[in-house]
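In structure tokens, one chain follows: the form predicted on its own.
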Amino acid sequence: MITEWNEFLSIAQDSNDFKHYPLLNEESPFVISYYQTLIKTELLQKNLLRPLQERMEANESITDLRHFSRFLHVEDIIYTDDIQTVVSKIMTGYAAIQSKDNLQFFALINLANPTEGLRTDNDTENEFSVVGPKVGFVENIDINLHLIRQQISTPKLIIRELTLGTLSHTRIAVVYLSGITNPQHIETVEQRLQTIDFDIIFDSSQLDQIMSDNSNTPFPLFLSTERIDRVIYALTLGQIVIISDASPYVITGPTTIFDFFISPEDYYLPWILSSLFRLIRIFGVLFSILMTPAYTAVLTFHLEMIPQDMLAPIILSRKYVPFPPVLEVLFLELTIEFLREAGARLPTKVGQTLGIVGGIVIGQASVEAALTSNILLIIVALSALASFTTPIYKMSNTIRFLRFPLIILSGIWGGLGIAIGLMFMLTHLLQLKSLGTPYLAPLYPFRRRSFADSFIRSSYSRTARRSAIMRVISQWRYDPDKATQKRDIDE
């Protein structure tokens, strides 16, 4: 029973919040364990530690664990010997202590706070979805991590803080899956973050670009979400989530660039519905970058790809606009820029009616006035929506950049424009890596079993193994033939 006891340790003590000392001072006979993301400090003070202190004060011995329920004002103290019951009340915000004398039997005083953390205003904000849970993280990291460890109640999640900012001094916590991770992983991050040397730590997307492998980059090389059913799921993956104190947002990495088209919503819906959602969006994205590009190359080189049908309702849009098809998309598309910018900055219902009216009342007036063809407001219109597909708020930043320099080499080369900047694309993005994991995987280099949640997200009896691209040490998550077996019983 120690053995294990002792293995439990040698794990657990890996962890930054996990607290192993002798109780009240080096003299004392007994020795308290917790984990004190799960406890409530004042209820430490309170009912164990002050209690304690007063008996020492008054010279009354206390030599027998038994002895602590006539003194502490605690109803549920549970007095046992079998390890599997101490490391799993532990794991519920329970203290444990034990005697010196006797490191076999164990006093379990509940200490939990299951109500921190919880509280009216810490629903997602930026990554609603209809299904699934609805908190998300706050900007204490204490309560944070509170979070992770009542969905992960397991001594292998594992929490290593340190300090960042030379006058901020923000507290950084590094958070994984022992037994999974990658140790390289691990290693790289802490690296990269002991290696800092910044003055103040506002936020976690600072960690974001100063540990990225390339800062020259419009793609984001790490996951940031305010969603902690993302981060559990991550974390299970054996991706490793870096938090940041007074940020509400969360990042993870090594990611992929099909990373950015998940949606936590997939795993809530059937099989089948969550893949024709992720084929949807994905579908949104190549239409959002590429089809005002190619509304102007045709229009500008390639008339002759016009259906004969269309050639009329084009040439009446286009009848009175002065420009050319390039002036004209990059007018409309600023127009669409400036009007997210200030809908951004205003106040939510006045940004939300701001956006509205103003798109209804300025591309009316664009068009009446000749400055655009209504089938091209159709078109910006429909590529803005577009980009809104991606569940990621840093990719669709990005996919909003990428069509600028793809609309002017469209309008200086036509379909070769279009042809050498999505060349450029693909050869930056094949150089990109995350910790060392390449962005494009698994499609570079090809994984053929890591597609059963990229492209689509297939059904969980296809999803026990973890994607070789991320290196873990251990690859199933569970049992595929277990999970998915029906099982009747017998009335």
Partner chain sequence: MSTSIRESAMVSPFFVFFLVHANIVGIGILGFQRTIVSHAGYDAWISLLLAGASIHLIIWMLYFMLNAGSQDLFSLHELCFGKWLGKLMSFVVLIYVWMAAFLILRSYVSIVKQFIFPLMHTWSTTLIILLLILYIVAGGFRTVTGVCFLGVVIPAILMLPLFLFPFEYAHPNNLFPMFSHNLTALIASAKDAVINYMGFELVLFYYPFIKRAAHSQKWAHAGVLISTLLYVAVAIVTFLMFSHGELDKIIWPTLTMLKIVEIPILQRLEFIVISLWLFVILPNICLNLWGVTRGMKQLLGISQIRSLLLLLISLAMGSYLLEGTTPLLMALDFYGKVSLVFIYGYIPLLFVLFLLWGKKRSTARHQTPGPETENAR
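Each form is matched to the other, and the largest set of C-alpha atoms that superpose within 1.5 Å is called the rigid core. Positions refer to the first chain, counted from 1. The model shown is predicted, which means the values in this text are computed figures rather than measured ones. First, how it differs from the form predicted in complex with its partner chain.
Once the rigid core is overlaid between these two forms, residue 475 does not reach a Cα shift of 2 Å, moving by less than that.
When two forms of a protein are overlaid on their rigid core, residues whose CA moves 2 Å or more are considered shifted, and residue 38 is one of them between these two forms. Positional change of residue 458 between these two forms stays under 2 Å at the C-alpha, relative to the superposed core.
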Given for the second form:
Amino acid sequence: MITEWNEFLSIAQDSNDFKHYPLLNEESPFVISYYQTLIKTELLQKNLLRPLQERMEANESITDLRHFSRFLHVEDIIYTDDIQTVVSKIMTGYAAIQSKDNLQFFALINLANPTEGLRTDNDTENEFSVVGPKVGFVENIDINLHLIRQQISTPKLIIRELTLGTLSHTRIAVVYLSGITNPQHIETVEQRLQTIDFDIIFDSSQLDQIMSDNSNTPFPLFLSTERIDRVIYALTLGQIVIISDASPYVITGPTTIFDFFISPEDYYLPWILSSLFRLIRIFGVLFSILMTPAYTAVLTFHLEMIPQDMLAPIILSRKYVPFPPVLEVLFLELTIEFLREAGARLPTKVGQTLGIVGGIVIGQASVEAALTSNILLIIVALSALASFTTPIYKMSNTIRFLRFPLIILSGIWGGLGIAIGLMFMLTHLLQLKSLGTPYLAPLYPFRRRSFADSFIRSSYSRTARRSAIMRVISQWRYDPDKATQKRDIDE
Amino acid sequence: MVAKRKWILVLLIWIMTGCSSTRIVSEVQLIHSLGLDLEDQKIEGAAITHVYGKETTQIELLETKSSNLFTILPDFNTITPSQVELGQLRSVIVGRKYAENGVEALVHTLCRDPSIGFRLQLAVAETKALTILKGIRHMQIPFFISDSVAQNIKTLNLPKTNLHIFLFNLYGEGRDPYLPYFVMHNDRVKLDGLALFRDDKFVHRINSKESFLLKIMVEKAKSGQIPFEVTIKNRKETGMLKNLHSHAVFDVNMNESVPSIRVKLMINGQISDYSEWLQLSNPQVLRQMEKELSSYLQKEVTIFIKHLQKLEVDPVGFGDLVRSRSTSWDYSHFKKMYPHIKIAVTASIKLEQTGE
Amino acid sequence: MSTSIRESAMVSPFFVFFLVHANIVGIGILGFQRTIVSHAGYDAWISLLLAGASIHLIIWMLYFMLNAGSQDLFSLHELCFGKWLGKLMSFVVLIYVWMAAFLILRSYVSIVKQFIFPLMHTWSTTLIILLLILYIVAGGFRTVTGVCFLGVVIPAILMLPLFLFPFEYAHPNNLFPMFSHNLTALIASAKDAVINYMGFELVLFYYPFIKRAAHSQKWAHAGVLISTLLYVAVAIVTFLMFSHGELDKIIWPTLTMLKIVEIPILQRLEFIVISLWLFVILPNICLNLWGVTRGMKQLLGISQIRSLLLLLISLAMGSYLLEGTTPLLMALDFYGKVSLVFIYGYIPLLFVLFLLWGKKRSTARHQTPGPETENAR
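Mind sharing the form predicted in complex with its partner chain? What's above is the form predicted on its own.
Once more the chain from above appears, this time first in line as the rest of the complex follows.
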């Protein structure tokens, strides 16, 4: 028993922030141990040291640990002799007090400081929408859970907590709506989470990758978001939400590829507009992936396809470019990627400036120097822009990536190369599953009814039914008949 | 991911070995217009091509001579720094002599070449194709022939034509092809009428007026104009009849041994230039004008068809019409019969208000 | 049944439509017009309808045999011929199916070479397509079905509108005089057309992979029907656009027809169509190869992935050996004859044999219902 404690002490005292000393003065019968970095010093002063001092000055002699609860105004005092508990509590911000007479017995006082160093400001930072709530998640799991519970006030909202990470002991919460979400999915998630053996879980995105159905894919199989409305929506549709402590991003699943092109704003705008915007986003992806490969293919192999009026501009702008189109495209795409990476790594203000300066200067200069054609410059810039239309950052990274193999293929086999690349991609998508749900649904397997909220967003009267893809237990979200009352003209 | 890495290796090998079929658009010599002439049993080839400079682009003319049609293209390669490509070929023009000798070999080659589109324009040049191409170089307009043909189809008297239509008429039984005809006119290239073919050989050239008559018979025309001369209120009146949309119906009577055909032409038109005394706003005058014009057109078309029959060319496709109505069809028999079949024409013109 | 099939590997009956349709339409639709007009002239579209109708009959026969408990080709053969002869016959059919895959691949590569890369060696194109096939077939039946689905949907959206362009040059007179050919000529043309319908017979392989398979018959018929209509539509558009004499000069009428298409930002769309045609031929090759791998597993017990690699190597070798157009045309001709025998000789023979004694045996076998019958309810 006592050896265990000593072992702990010997390890812990190597660390500078571990404190272990007699309370108040050398003569004191009590010894206190805590991690300075985990507690709130104010609390230590106010709740422990000051009352103790007062007693000492009043010449009250305190000899028994159990007396502490009499004068300390702390609700959370635990008495124990279990070293395991003591150690784990110290690790979460408790102070342990022992009496010198009986080193086996501890009083644990909660001095934890959970909000220290956290943001007070929880605006969404990376997923903007003009309309709709701007509240985002923060790095604290309790606040995040609180935010969710605030929105869904029903006992059906189930939160299951577990701890993961052999070193980090991160709190993970699995949130779902019982009676809606398919229990099989819940089981899969919990099972996968429990079998995780990983040292540090720092962000939910790691969970995403660890518990993913296929780790060899560029596509994100879970949607990670910092927006509350998106998470609430996912929950009501029968998805499972996984929250990890210390991560402002929450992951939801199972997902289909179309989920990544949904912006919460779609639900706040009239459905006709949102449907159009969604189609534009999907078109943006296609444009972004296919435009530069198409340029390469046409200019390298299929010169017949260039219309008469475009011929002179294309040839003129490319006449003195020394590389074949494939290298020209790769060069310019790489430039854009450099700019993007640099812009993301640099502080905001510098990043912005760099983006503009780099974009204009490098682009202009490389055209002047006949390293690229200006038509390509426009195409590359447009396709970079189009890739930003994807609301989920992870997906837009994927789209960035997908372009490169296609460019190379199109440089070798022209249009056929693009077709081959696309087919590889589509086959990969066909094989992907998120929590056992086909990734390409509702396209394959074909679910006509689920099209209502996929690449278009139909009116609310048509989205009353939950998507069959999620294999939910109860299908109806609300009564669609109440949403639409059929009326004749002039009634 | 190991598999992926292997792939990248394989891909790299391919990049190094496989790029043999590249035809980078800015590094090849694109031919926009090809001209062929027959001179002393040899084929003279000429080609219009672009030369792109830093500031200006220039049109250049390549010329070669060869005994064989199929060696013309390789011959061009010997006089250009970069590889010659036909992918942007928009027109092929042949000299009159070449056309008289038959163009089947040429169009068959064009039809089989995957890099050549079916919208390619074929044309016949007055005396030599080379002179026309020289005129084009002088004007510095690379796509002159194809553009001018397209423009004339859209606004004037040229019936719709391109490689496909030529092939359709050439290989289709009971039809003869026709092509636009180009002449030189004061240093400028001018589209002037149509060249009529019997099978694949040039036989006759018709003028712009006759080309209008052909146009309204072979298609639902939406353009074209024809000068007219009618007698109305005992006064001679000349002017221009503008076609807005026309429509031709053919009736074939197969009951006799020699079939007879009735051509009904319906034209919605407009007359633009006419003398002031002619009060077209008066419905009666308008009716009379329509009647006069109809009989004028009827007469013109009848003469034109007679002429075609005499020439034994069938650009309208009367033969095809007969074929589609007959259970037993013998093209050679029809060819013999063609000059003798009775073709009656009726025209009805409706004038639309000119809006003065 | 030697192996039981996971529920998750099965597809719903609806997809039989795509499996049938995607496998009928393939390389043939690019150039079938020229062969079918040789006897029936421009009445050949009637021959297409006749051929389609006969395929419906064959599909009915196949489904009759499969529904009556024979499950797939291998058990059907076993029921009709006994164990050893049945295995032998299955093996012959596998070679036939492999040959179809090979010829489709080879024809596609030769079209690509002819139209896009006249100077390129075919082996590099062949190899990359084989890699793609490996990736697809290794994904299992569901992936192959998915490729069939995409191979119908994507080309339909992108390419069908293109066939409206030739109407600008349509000559309705070309189709007249209609019905001027006698039945013999029509049937002769139908005989030439049948090779274009090949691919539906693979239902003999994938039948056990269909949920509620007996219900999928209507989808199979729908697949044949739509394919027939598609062929007829393409044939009629071609006939309207080309005169008979012109058609004789053209090797790939469907592709040549697209030479006339021109849209403002792009002209000469046939190059895109040839590239995207990969989506149309992949289902053919993949399903055929999948069928062969499954057969090898049933007959010889070779694991599917291993036999797949073997097959791909054989395809690569085959393409390397069969260089040039003339041997390809000869092989296609041979395949056409074999498929005629297969459809109109072999399947009816099987049907008769099955009616004679196979059916009794199969009902006898199903006296003790296994888990398999439970699944196929």
